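Heads up, the chain below is alone and in the form predicted on its own; it's given as C-alpha cells.
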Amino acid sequence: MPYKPQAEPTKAPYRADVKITQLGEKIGDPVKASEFPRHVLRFRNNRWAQTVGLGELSDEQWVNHFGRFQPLPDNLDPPLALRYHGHQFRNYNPDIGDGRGFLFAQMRDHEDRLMDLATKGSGTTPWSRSGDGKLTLKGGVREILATEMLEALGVETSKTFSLVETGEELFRGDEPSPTRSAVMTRLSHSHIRYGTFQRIVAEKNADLMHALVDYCLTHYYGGVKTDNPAVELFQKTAAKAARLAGSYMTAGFVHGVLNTDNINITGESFDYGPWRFTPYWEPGFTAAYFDHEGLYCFARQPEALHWNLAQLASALTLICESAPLVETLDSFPRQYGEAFTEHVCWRLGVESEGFDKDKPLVVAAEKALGLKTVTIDRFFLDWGQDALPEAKEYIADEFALFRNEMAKRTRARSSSHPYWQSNNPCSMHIEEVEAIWDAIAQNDDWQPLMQKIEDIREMGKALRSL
C-alpha cells in the first residue's frame, strides 16, 4: 500500500481534555516549574499551534504558558512528571522519570486526537537524580532541527512548540561551559513511554496496567475493540514501531538513544538528544559518543526498536497470555519490511506496487545507496525528479540495476514543485547544525536557523505533492 504522509496542519479551536487524571495519583507527581530569571521567546511553532487553538496567542501570553508555565484554561494544574522505568543501553534502570520534564496540558487537536504539551528543561522533579532538570539552549535548538526535518521527511515525530531562552548559565560536560540555559515544550501524540508499562509491572499493579491499556487504546487508537485489549494495544503499537523504523532509515536519521523510556506508545520519535543524520548509507553509523558498540548505530535501528517491543511485551505479560504477543513479535521484520519499502517508494515518488513486487526496485536503491558516491539527501532529490537522471554517478554499471527498475516504475508525485527543479537536496548533516548554532552562540544571530526552517518545511511540502 502507498505511503501517505501526515497532512499539512490546519487551524482548530482550543479544547482542554485532560484525560492523565484518569489513571489515578500513581501515573505521575505534581511538580512545579523552576522560575527563571529572564525569559527571551526565541521560537513558536504557529503551525502546529493552530491546530490546538493556540495560534492566537500573544507573545507576551505565550511566554506567559510557555516560559512561566501559567496554567492553560481548564487544564493541568499543577503540572505531572511522570513515572517509568526503562532499559537504558539494555541495562535496567528503576530510577528514572520525568526527570527535567512535565506533562503541562492535554487537548484536542483539527483531527480530533488527544494530544500533549510537555516540558522539557522546565526544573527539578521527584525524578531528577542528581541533575538541575535544565535544558541547554543549543539542545534546544538541536531538537527544533531534528523535528522539523523528521517532520518534512514523513517521520511521525513530536513537535518542537515552543522554545524559550531563560537567562541562566549551565555546565555540561558535553558542551563548552558556561553554556546559555533555555525552556522547551513539545507536542506529541502521547506522553506514555513503553518504560511506563514496566514500572508497572515491576510494582505488580495488573490493575493500573489495566487501565493503562485502555486509556491507550481509547485515546489514542479508537477505542478497545476486542476482548483482548493488551494484545490489541500491543499489535497496534509494533505496526507504528515497525513504520517509525522504516521511516528512521529513509531519512538517513540516526535517533542515538533509542532506551525504552524513549520510545512512546504511539510509534512518534521523540527526546532527542545526540541524534544525527548520516551523509550517506553508512550501516555502521552512531549518533551518540558513548555508544561505543555501536547498539543503536543506523542499520541496527529496526533491531533496536523490534528488542524494545519484547520489553513492552513482557510488561503486559502481566494482563494477559504471552503466546499471541510472540506472534506480534514474530512479524515484526515483515511489518518492518513492508514500511522500509513504502517509505523509499514514497521518497523516490513512484506508485508503490506491494512489497513484494517493490522488493527489487528497494534492493537495487539500498545498493547504489551504499556505493556512497552521493550523498542519500542528493540521491532521493536526482531521483525524485520526473527524469531519469543523467549526471555520470548515476551511468555508472553499478547503478544499472537501480536505472532499469526505476525505468519500470510510475510517477507518484508531481514535481512541480520548485525544490525538484533545484540542485541543492535539504539536508542536516552535523556541519549545518553546528553552522546554525555558532551564529546563535556568537552573534545571536537567528537567521540562520529561521532560514532553514522555512528550507526544510518547502522540502516537506514538496515531498507531500502527490
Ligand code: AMP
The other form holds:
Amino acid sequence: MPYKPQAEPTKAPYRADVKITQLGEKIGDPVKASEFPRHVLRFRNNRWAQTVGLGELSDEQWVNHFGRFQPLPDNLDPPLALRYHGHQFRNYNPDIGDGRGFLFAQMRDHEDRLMDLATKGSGTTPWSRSGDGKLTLKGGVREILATEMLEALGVETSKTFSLVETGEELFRGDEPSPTRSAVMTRLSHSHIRYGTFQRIVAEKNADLMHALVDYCLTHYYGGVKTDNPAVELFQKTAAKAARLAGSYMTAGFVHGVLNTDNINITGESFDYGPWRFTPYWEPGFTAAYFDHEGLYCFARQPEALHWNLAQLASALTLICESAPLVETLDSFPRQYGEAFTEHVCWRLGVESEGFDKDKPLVVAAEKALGLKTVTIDRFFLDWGQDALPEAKEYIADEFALFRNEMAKRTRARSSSHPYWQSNNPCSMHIEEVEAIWDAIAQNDDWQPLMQKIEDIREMGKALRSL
Ligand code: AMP
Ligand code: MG
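In place of the form predicted on its own, output the structure of the form predicted together with adenosine monophosphate (AMP).
All chains and molecules follow, beginning with the one already shown.
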C-alpha cells in the first residue's frame, strides 16, 4: 500500500468536545497555570489553528488562552495534569506524570478527529518533583523546528500550536544560563501514553484499564469492533508504532528520548527534547548527550519502539490473555519493514509496488546512503526528481545498483515544484538549529526562524505535489 501523508489542513469551526473526564478522577489532577511576568507572542500556528476553529482569534485573545490559559468556551476548567508512569532508558519510574504541562482543551478538527491542546512549561503540578515546571524559549523554538520539519517529511507528529515568551530567567545545565522562558501549546491527537497504561496496571485498576482501552478505540480508532478490545487496541497501536519507526528512519530523525511516557497510543510522535536529524546515514548517530549507551541512536529506534510496545502489552495483560499480544509483537519487524519501504518510496517519489517488489529498491537505497557520499536530504532531493542524477557522488557500484532499481520505477509525483530544481536541500542539521537560535538569543531576530518555517512548508508541498 502506498503511503499517503496527512492532507493539507483546512478550515473548520470550533467544536469543543471534552471526553477525558469520562475516565474519572484517576486520569489527571486539576491544576492552575503559573502567572508569568510577561506575555510576548512569538509563534502562532494559524495553518493548524484554523482546523480547530481558532485561527481567527485576535492576538490578545490568543495570549489570553495560550499565555494566561483562560479556558476555551465549553472546555476543561480547570485543566488536568495527566497521570502516568514510564520506563526511562529502560528503568521503571513511577514518579513521573505531567510535571510541566497539562491538558488544556479537547476539540474536533477539520477531519472530525478528537484533538488535544496541551501545554509545556505552564508551571508546577503534583508531578513536578524538584523541577520548576518551566520551558526554556530555546526548547520551545526547537520544538517548532522539529514539528514543522517532521510534518513536511511525512511523519505523523503533534503540531506546535503556540509559543509565548514569558519573561522569566531559567537555569539549566544544558543551556547557557540564565536563559529565557516560554510556554508552549501543542495540538495533538491524544496525550494517552504507553505510560498511562503502565500506571494503571501498577495500581491494579482493571476497571480503569477497561475504560481506557474503550476510550482509545472509540475516540482514536473508529470504535470497538471486536469482543477483545485490549487486543484490538494493541494491534492498532503496534501498526502505528511500526509506521512511526519507518517514518523516523526515512526522515533521518532521532527523537532522542523514546521512553514509554513519550509514546502516544495513537502513534503520533511528540515531546521533543534533545532531538536531532542525522546529516548522514549513520546508524549509531545519537541525539541526547545523556544517552551514553546510544540506546536511542538512529538505527535502534525501531527496536526501542518495539520494546516499548512490549511494555504496553505487559500492562494490557491485566485485562486480556498474553498470546495474541505476543503474536502481534512478533509481527512488528515485518510491519516496520513494510512501513519503512512505503516511506522511502514516498520520499523518492516513486510508486510503491508492495513490500516484496519494493525491497530491492530500498535495500539498494540504504546501501547507497550508507556510503555517506551525500547527506540524506541531498540524496532524496537529487533522486526525487524526474531525471536520475549523474553527479560524481553517485558513481560507486552501490549507486549503479540503486540507479538500476530506480530506472524500473514509475514516478508517483510531479517534480514541477521549484524545490525540485533548487539544488538546495532543506535540512535541519544542528548547526542550522543553533544559528536560528543564535539570531534570537543575540539580536532578538526572529526572521531566520520564520524564513525556515516557510522553506520547510514549501518542501512539504513539493513532497506532496501530484
Ligand atoms: P521528558 O523527558 O520531557 O519527557 O520529561 C520526563 C518527566 O520529567 C515528565 O514527567 C516531565 O513532566 C518532567 N519534567 C521535565 N522537565 C521538567 C521541569 N522543568 N519541571 C518539572 N517537571 C519536568
Ligand atoms: Mg515527556
